[in-house]
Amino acid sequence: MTEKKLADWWDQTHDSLYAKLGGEAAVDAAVDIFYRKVLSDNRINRFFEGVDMDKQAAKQKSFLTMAFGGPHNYTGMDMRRGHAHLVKQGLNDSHFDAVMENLAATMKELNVPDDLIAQAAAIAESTRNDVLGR
């Protein structure tokens, strides 16, 4: 193991949000838990009609691996190009507020510790201005 790899997996096994969460497993159940949440939201569910759910939810723990430090293997678009489509169909703050909310209550749901949820949150909070293409 090379000492970068050994550094990163040190990363992610120890002091990552990833790790704090519970990794991989956590992040399946989370994703899994929020796309539900999100579906049977009328403020947001419009924005994923005729998406393949079986594969935004892959790219969504892929990204959100990445995202909370863990393995690094997501492949999918940036944020801004990745909700472009979206934007020109009216996405924005007050949609992007609900997904925020219902992010922290899947988190709530799994018994994250809140000072956890707080950190997701400020990474999930960093990319609204990519999402909504400011």
The other form holds:
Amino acid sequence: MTEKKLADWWDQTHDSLYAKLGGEAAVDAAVDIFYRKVLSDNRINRFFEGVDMDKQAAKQKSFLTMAFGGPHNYTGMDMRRGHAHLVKQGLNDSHFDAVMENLAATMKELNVPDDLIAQAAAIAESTRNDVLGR
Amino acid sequence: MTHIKYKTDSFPLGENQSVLDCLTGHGVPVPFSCRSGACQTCLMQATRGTPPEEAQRGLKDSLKLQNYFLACVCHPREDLEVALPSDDSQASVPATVRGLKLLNDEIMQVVLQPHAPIEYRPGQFINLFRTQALGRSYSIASVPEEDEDIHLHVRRLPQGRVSGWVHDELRTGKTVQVRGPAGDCFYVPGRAEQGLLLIGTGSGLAPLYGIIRDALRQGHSGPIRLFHGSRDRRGLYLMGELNDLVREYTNFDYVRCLSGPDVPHGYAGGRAHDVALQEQPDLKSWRIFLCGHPDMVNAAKRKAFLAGASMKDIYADAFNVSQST
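Now the other one: the form predicted in complex with the partner chain, given that the block above is the form predicted alone.
Up next: the whole complex, starting with the chain shown before.
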């Protein structure tokens, strides 16, 4: 059994965070709310100036899928590469914190229980050093 | 065994293998990122065969209708012929110019009869060629069920090499080359009670005029609101036709917007997207169509999204002026 299949088997036999949150439907419900919060947040929205909004919305969906414990294939190296140009523009802990706040507020708005919000936050938090290129 | 055909090659699809893995394994440079169906980087189109539904999740309805799919989560059970969005797979077709008519000082309606049928949806665009290497994209204003020919609105641009040729040299009866259609800014049937908000500047009215008539023809019952903007009155056109539609359909209304200093009675003052958002500040569950100047399209897209429209319900066609000269 490959590593990927083992992970699938684990998810299918245990209630994963992703399943508890409602899987892809939950991500779909969250993505517009989350992206709207990010774009309205004056602490971080300058990093999204001039980007293609459709592509950006799809990236937000990838991020939420990962934070919700869903299937993804991102590595720490992907996170570093994907954010390197933003680190050059001054991306730092305060911006990462702002995104974490928006993530929690999105889930709160969707009436996700606190313990599941904490689990998703922990997954997102685990990418901090890679995102900030440390 | 299922085969995936790309250009002239046909590759056998391994068991449990995705179309992405199959193609990249044979050296086809398909871009990808998340490999889990979320990021849409590996977007492809099936030009023959139907992609499975699960490979289309999260795509805009107009992309689904054109058999676009995400290669990383595509496990087809039938053979597919596939193309990348960047592939220019269509051949050009000759078309006879059936008519030329100035719609205002700077916009020429070009009526084309292709020699082979072109299946299009109103709002998509085709490329019109002056020479083999010199062509420009123009949106389609006609509706195939209502209009015999293909109608384009060509605005004369300063030093426009194709638009200037259309205005000064093209004649009825001449044969030109066209290629297409392409584009995902069109009306998809369903959710007939949904509100439609359409905002256009200049010849951005062309695709919107096609989309509006297509939606009305298909029985769209929700409100359909058009905001057409220009600097002054000379830039507006089709006012008679649009006012006829207003009289004929109670769910359609039309606001003429002027961004210049002179705003006569019967016109709204301000840029089209500002006027639209003032009149329709809550866009939750609305479907939005934006066509025209790229600055307007980008600003309006952001405003419409922040006003509650879902990204999947925002269709946009930015006319890239710098490349269109």
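Only a predicted model underlies this, so the values are computations on that prediction, with no experimental measurement involved. Each form is matched to the other, and the largest set of C-alpha atoms that superpose within 1.5 Å is called the rigid core. Positions refer to the first chain, counted from 1.
A movement of the C-alpha atom of Leu103 falling short of 2 angstroms is seen between the two forms when the two forms are aligned on their rigid core.
In the core-superposed comparison between the two forms, Leu64 has its Cα shifted by at least 2 Å.
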